[in-house]
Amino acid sequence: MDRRQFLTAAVAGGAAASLVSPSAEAQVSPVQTSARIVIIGAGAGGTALANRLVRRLEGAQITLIDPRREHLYQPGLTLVAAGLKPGGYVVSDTAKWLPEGVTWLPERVVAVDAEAKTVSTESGETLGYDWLVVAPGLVLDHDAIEGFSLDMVGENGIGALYAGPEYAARTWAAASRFVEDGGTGLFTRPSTEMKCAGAPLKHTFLIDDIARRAGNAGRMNMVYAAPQATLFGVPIVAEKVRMLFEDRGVDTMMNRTLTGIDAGARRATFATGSGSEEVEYDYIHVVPPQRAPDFVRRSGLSWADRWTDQGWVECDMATLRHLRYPEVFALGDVAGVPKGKTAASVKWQVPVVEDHIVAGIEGREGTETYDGYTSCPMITRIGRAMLVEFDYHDNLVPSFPGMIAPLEELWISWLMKEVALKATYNAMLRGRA
């Protein structure tokens, strides 16, 4: 396939239609019901179960619980954050993405009660279930950053692009002047679990990508932070990625964790093995912590010896069931799993939660299992990509062997981000990927 046929095929569907999997396909009639169904968030996963779900029952109760009035397309944060994309790139209405026959409660989940198969709202209101599913994403915990809050961002050097698109935007205000004044970057990255765990490493590649492009690669120092003691949680991916760091001149810290900022000081503290350690710097990029929210926790659905700090639903990793409470399931950044936390990896779990639900409606076991499939359209410059996949076991899954070499840097991987990859998003929104 050429770069001509690549693009038709990506603007016609043609790649998102690849990546269908075959349950989505299938053609069922719909199971007659009565069952409650709630589902707690209306962000990718939440949004494309309760699209499959209309399709797959008849006369089933359907609420989807979320305050949201905007869904986020979260993996063009980068592209924002780069300078590449507007910010109203990846906003779009919730309403819009919502089929006929979900009722739509914009509300916040404070409690849910597994014994008693309920689930409390802000408002008072109680809502009774016969299957529950927890999307609600998670919390960045901004607040575990001694001297930062989100009003910095954009301003004496600091970027934070998780927090949504306006402060995507304003990170890339506040890197684009570093670009041009150069100095020393720093990019960090928490201890928690995160989502999509190679978004500060997209960040790094592009920003020094752009210096380079503006002329003043010899004015930056690169300096990519992290509390872990390798740059990615798949080794040869890792690997990888530290000889190109290498090859472009980005120094590392590792095992070193964030912990304050002196904004006025343009200086960090990072808390390392055996004390602590601040560093100086002209641009820091923060991500903090990110754990489950707190309903989850205070609601008992959280492992009680696993991620005990971050409150992750404690669930199976194959059918992302609860272990203790079969009615419920787990789905997306909040599950309790190794692996997962990217719009990828929900594309693969919705029709695994969607087959136990129904199959369970029917008084049968469902079959389906979540493999871990996760996938990094891994930025290393504009204009090229590594499209790593991979599963709970390190393995790399590639979808199109032979096609796309997982470890190069290839400009069909960047058009996976830049073309493709959007549809298929809106096509798994709509539960038809």
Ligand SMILES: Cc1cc2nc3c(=O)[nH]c(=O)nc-3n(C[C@H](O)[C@H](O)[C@H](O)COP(=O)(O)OP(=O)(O)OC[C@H]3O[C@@H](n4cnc5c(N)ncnc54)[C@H](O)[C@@H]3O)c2cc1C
The other form holds:
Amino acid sequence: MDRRQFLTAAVAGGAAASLVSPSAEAQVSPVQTSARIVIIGAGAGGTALANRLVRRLEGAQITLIDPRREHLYQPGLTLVAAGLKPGGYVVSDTAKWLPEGVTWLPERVVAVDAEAKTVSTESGETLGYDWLVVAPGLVLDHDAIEGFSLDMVGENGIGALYAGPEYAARTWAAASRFVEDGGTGLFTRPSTEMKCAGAPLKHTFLIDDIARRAGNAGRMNMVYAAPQATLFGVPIVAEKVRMLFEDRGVDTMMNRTLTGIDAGARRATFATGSGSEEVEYDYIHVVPPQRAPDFVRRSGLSWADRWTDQGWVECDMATLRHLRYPEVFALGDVAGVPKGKTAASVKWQVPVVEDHIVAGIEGREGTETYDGYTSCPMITRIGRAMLVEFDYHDNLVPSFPGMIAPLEELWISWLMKEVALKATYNAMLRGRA
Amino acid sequence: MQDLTFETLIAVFEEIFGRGLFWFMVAAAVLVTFGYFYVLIRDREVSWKKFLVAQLSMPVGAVLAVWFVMVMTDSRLADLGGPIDIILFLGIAVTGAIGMAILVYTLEALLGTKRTKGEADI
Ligand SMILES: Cc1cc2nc3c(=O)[nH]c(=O)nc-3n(C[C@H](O)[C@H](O)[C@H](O)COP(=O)(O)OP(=O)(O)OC[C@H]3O[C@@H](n4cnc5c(N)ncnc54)[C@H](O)[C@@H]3O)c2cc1C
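Alt. form predicted together with the named molecule, vs. the form predicted on its own above:
What follows is the entire complex, opening with the chain shown before.
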């Protein structure tokens, strides 16, 4: 039953009857195998996949490699950077999410040899694999912004909420001073692909809303600066955001890429295409360029002709299977697909990778495909959001058509972000959603 | 899994409240409902006196439920933005009201005075 049928059934009052049918998954008995499966990264994608694979396979050797002992619920960072949640809201133990029966190697992967089918770690250990899932997320290239370093966050009107819970909290410290004092706020985003492209917009909307609530709307000069020509990758959403910005009095500076800051002088430098431009600020939100971890490119897993500065894994956009190495899959932020650097995409990608690996082990072809589903509860003020969901084709694919209008600012969409998103994310990590 | 199944819903609710609290609440709701049916069967009728007090408690339940949701989610009444929000809001209020009424009725019948226990009616 898909979501639409579910809703129709619920509305028709037939939900109770249809709800109790066991899921298809529960009826399938585990596949016997001795396959060695290595998953690089125990973030959203790697953890969810491991939890699902242990249920589908019996006897498989599943190894997750990730040096990070703390799991970060990244969608919560936006709320931390608006003072709505403490930093601890996004942090949990990696170990807590890992299922019995998988091996966790707390190390950093430094190379993959896809010809020899081995993975090497920082300590020099080498593991062979039959199936490899590359899910190390992405790297925030803060050094690409001249004059900026992470230790500046929280002081002198500098915010950078992507950098983690501590930095998100420090971002709020700087932003809250700004909403009290007023002035010019610069909200940026990078020219590269990025995770949750809505997050910089959300931060802009939230800080604007908080300033309004403090009665300081008149003293704020809010400016959203972006390297792109439009405010969002999906045209219909871009148009809606443009209207909301107009309504809130948020100015835009399009085709401007942040290249550097002078923290002392509170001046930002943007590349304009034909030259550079300096803009003074009282608060700046820095979102740095984002790239695949170095080992991905060094190991020859990246696209040769696309995103050459970013290094995303070359893979089929429907199956996430590597185009040159069929036993390798990309999952999550690192995947070189046109859309989908969100946890919501991960939720839809995991069953696809799972299906193709299990099918491969059984010696048949998998059937599941991913169509670029991404979603982003676009917060437009505290208490309201738009539930924007779309696919590779820039089509809106609302989960609740006719009930939750995708481009409408709604309380219910806010509730989803505040209450249901983390719960759904956690359920996904456990392989149950 | 792209399907929204019963298991997914349960999993999400367990995550929202914590496994223990969620099942405790389910158990409490089931207990109160059983208690309600128990007193209905025991007394063989709906006591309109008890029902009156229960009814009076309904607005309290409605307000409490709405207040709880608003506080927990940093929201205000002004955030209601469309028909679905109003429906959800009313749904929360109605759930709170009905829950409170059943709770009050059941407690009255189980713990109350002679009058509310339906023995003497003076
Ligand atoms: C501010 C912000 C807001 C967001 N908002 C939303 C939202 O509203 N909705 C939404 O759906 N998504 C949102 N996201 C995106 C979402 O969090 C990510 O898309 C998702 O976490 C990606 O999952 P992943 O498994 O690919 O990577 P991650 O969850 O980042 O995990 C990658 C893991 O790989 C590990 N790793 C890295 N390099 C190596 C290596 N060399 N060796 C071994 N391990 C390695 C890391 O330690 C990490 O644990 C947001 C993200 C941010 C930053």
